[in-house]
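Here's a solo chain for you in structure tokens, the form predicted alone.
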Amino acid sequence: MNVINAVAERPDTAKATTYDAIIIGAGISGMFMLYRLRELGMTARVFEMGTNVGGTWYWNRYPGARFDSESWTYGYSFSKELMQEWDWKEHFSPQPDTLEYLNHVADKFDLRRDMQFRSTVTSAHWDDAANQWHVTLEGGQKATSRFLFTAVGILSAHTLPAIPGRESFQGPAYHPARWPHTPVDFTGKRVGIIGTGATAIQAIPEIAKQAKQLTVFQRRPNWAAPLHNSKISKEEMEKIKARYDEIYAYCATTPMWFIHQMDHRKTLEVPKEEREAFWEKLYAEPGFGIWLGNFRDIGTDEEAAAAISEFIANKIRQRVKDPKVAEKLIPKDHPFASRRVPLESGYFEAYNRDNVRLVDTLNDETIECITPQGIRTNKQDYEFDILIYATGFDGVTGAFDRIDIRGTNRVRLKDAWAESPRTYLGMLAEGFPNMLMVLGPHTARGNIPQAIEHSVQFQTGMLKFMQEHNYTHVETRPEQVDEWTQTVIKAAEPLLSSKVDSWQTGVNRNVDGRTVRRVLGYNGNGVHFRRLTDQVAKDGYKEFSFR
């Protein structure tokens, strides 16, 4: 990996270069899109704000960061040679290994020669007359392209807490998504962390092992289940490689591209003893089985959700020694599986340590401000050497909102999506020609790399169709956007998750205007989504307008 060259590459603000395609982002989406566009003979340029490839796995270097989906289903599947030459070291890969893998992919396919790093896209404006996009980078560099691909990620727009005095703290302060590239030493330090979401659930057990004192400020607790990670031996890896075709074929039959398939029984139809035994089995197994391999109605039926929630609550009570602390860690405002379930390694046991303290900011103490020395609540001052803001992301649409994207008649995408996104298949937005989104709002997600591969394959398949018919312009049809938007809304209606505030429903109280729930993803069966997109391609993309 030639990191020095990747870091050293600088934008040349004197040039305005034209490409067939511009890709925003050099993560898993942008890398694969570039690979496929090259196959079509297109000139493409990737603009990436970081200093190297990796996306999520470049930015999120916090302690404990790792996959929560099985490593051997997470990698790219487009290259048999790549699959056979790469050995995953753990069933749930840690961030450094994942970043090493993505650098290996970039090296293998020589992707960096078409990438420009330290290059933040600030605006992208559609030019109707010229039938092209005008892209401007921070610093003034300009580029134009026929097509614009957004590979910005669904969780890339991190948010800091809306707490007065945040800039006054005199010690180092970090957001997990902007973690230093060199390890942070917590030895002998007094550490405060705000938030108990998915990143905090991974980081807290690791930080607690080093810190002199770790104080966790929790607004609302999250459900979590054991990851049960383990190493992969050489022999086991060889067996996995021999089964890759079978593994990926099976994932394509599951609703979210994972190895887990919902149990077709309903929760309360199963006798209590049998139900409890089934849950004990799932709780002891690695991965998302307790969420995605559970009874089919835990995400839609309130009684079923209450039953599994009580089972998980009792597990927390068993694992946390102090009953009062245990109760604070049990969510009361949403049932289990109504948010994406974080997987943890010793998270609840961390609160049994003498050096870990939990502060309930919803019921016991309220944070008033950040001070030069730490955090002030309505009851006391806390002094810290290091602060961590595990305050999440402006999910799905946040990364789009941070770029001044303007389509036909100079309409801003942020304004067009103010109440709710409007797309067809989550891939093209109404009124924004030739802008294709990898994992845009209202697309099917789940196991992210597999969802990405599907999206990229569909989009580049459509580009090939355009090349064959000499088309240079593609838009969504308004009636298709209306129909798809209603499909997405209807799919979300029966889900308990739609009644819960989370990044998946567009709520983030650290962002102005993010207090109203919106439907941001397609929550129907991913198998149906894949079948629909395959049929659209087979029938010649009639749902789109070309010229």
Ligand code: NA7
Given for the second form:
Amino acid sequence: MNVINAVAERPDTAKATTYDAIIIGAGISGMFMLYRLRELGMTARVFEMGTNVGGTWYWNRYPGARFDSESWTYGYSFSKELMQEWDWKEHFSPQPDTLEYLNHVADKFDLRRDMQFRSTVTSAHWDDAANQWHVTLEGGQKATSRFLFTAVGILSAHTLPAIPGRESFQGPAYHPARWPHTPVDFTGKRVGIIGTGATAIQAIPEIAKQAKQLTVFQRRPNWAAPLHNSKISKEEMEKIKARYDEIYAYCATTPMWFIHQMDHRKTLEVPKEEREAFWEKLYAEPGFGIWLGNFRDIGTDEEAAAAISEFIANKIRQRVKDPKVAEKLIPKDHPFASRRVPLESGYFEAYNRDNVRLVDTLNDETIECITPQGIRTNKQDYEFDILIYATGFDGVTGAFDRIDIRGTNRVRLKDAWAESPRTYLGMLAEGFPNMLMVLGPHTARGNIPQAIEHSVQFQTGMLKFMQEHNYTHVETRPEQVDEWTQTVIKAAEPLLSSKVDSWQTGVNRNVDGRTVRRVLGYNGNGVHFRRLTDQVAKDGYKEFSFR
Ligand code: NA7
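With the form predicted alone already on screen, would you show the form predicted in complex with the named molecule?
Expanding to the full complex; the earlier chain stays at the top.
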């Protein structure tokens, strides 16, 4: 197996081994958590697998990787100075620019001095008697802390396809989330890619421009809509900077904290012509408007979902020249917006190129195995110079499962969550004292950096409260966990997305036991979530139990 893994060297030994807090992960969450903990006067150490900061934007270096969210709503907002000094170059920032931004943040706030890279946390065990966490890294290094912060991301546990023969392929094979740090040259190469999720949808048009031939193995097609990215001029950036307060305040009023506000009409109440004109407008606009700015029932009402799906299907038919290929690219098993909608830049047109072919592995051929030369289906052998496994992630809980986390009575988190996560607000897990999760399961997500900032503010607010009251121990209350778990499950019930297999519902057939759908996020309104958490803070965190 030659999937590239950028991490090779072992860490240096840390100077001290006891901290007030250990943070796992140096992505957007871990960086901001460190910043805030320092403000509280706490000693903190970040352990990060990679060789530098950036998390998702450190790992995912594949061609075409970029934000699907407006850059100017997707950065940190805690520092006005930072906002004013950083110029986003494109409305949807490409990965290299985003990584540069995060490095700039790390430099500006001198974050790296409390970070240890090439450091994979393998276990974290709670010690009730000592009221602290014992953390072990790959290689044996140990550290202890009063608090443990998981800042591990929701899409960081990448998964390779469970297809026999994977080890035998003789050429280079890559997962997009472990992409090499130097660009891969596809010139003159025959490339095979498995998967057609958001990642592949970004990568395919870019690889197609270079490769001699690109063969896409599609199991289930995904709905996708145009991104409409463009550059940001100096003048436009100045205007955005002048409006930052207004922009972020507006995002906080929308259900998912994006710049897109849902349309409060119901789809079928709007006359067909008016509806179609509205959809034409959304389809021609940049960003998630077609998903998040759409009629309020497209995610819950089957007829409404069928109508928007038909609209998008017709767009695909118009854009893909070969009608047979177009039909294969149109999902038939789930409606538009019932999985996270990938945004694309020329994805459908890529299939009009002579050097791109689509293999439908659901209806036409079945992948049997990977061979030394390429991929064998039940119909033929395909030969490739390079293989790409754009096969996604063990979403939300996957990164937790990869660490042996044990709480009270040495209960393993993985076992405790086997059927469903049990948390309060997705921030503290039942039975795991002093472990605070940024983007944990059952929390509100939407606009990820804004969700992170909100969560970090809430958690560090609670730590400040603990400092003021001389508390050193925090736990959930069982009745709050029951109530929150039920709230989360209830909020997911009306959603069509709850009836579809995806990383969001926790299904990943490349991972043992990941065949049953689970609720992994809080799908209620983000505005209510903010209100609730603000109220909990205002009332003195009564829902938690302190010692
Ligand atoms: P996704 O969206 O989970 O997509 C993974 C893709 O890989 C999807 O098309 C899968 O098909 C396919 N897949 C996975 N395993 C296999 C096997 N064994 N054989 C064939 N095809 C397979 O992951 P992405 O990385 O694209 O995107 C993740 C998120 O990142 C995205 O939602 C954004 O939030 C950013 P399937 O649909 O399961 O039939």
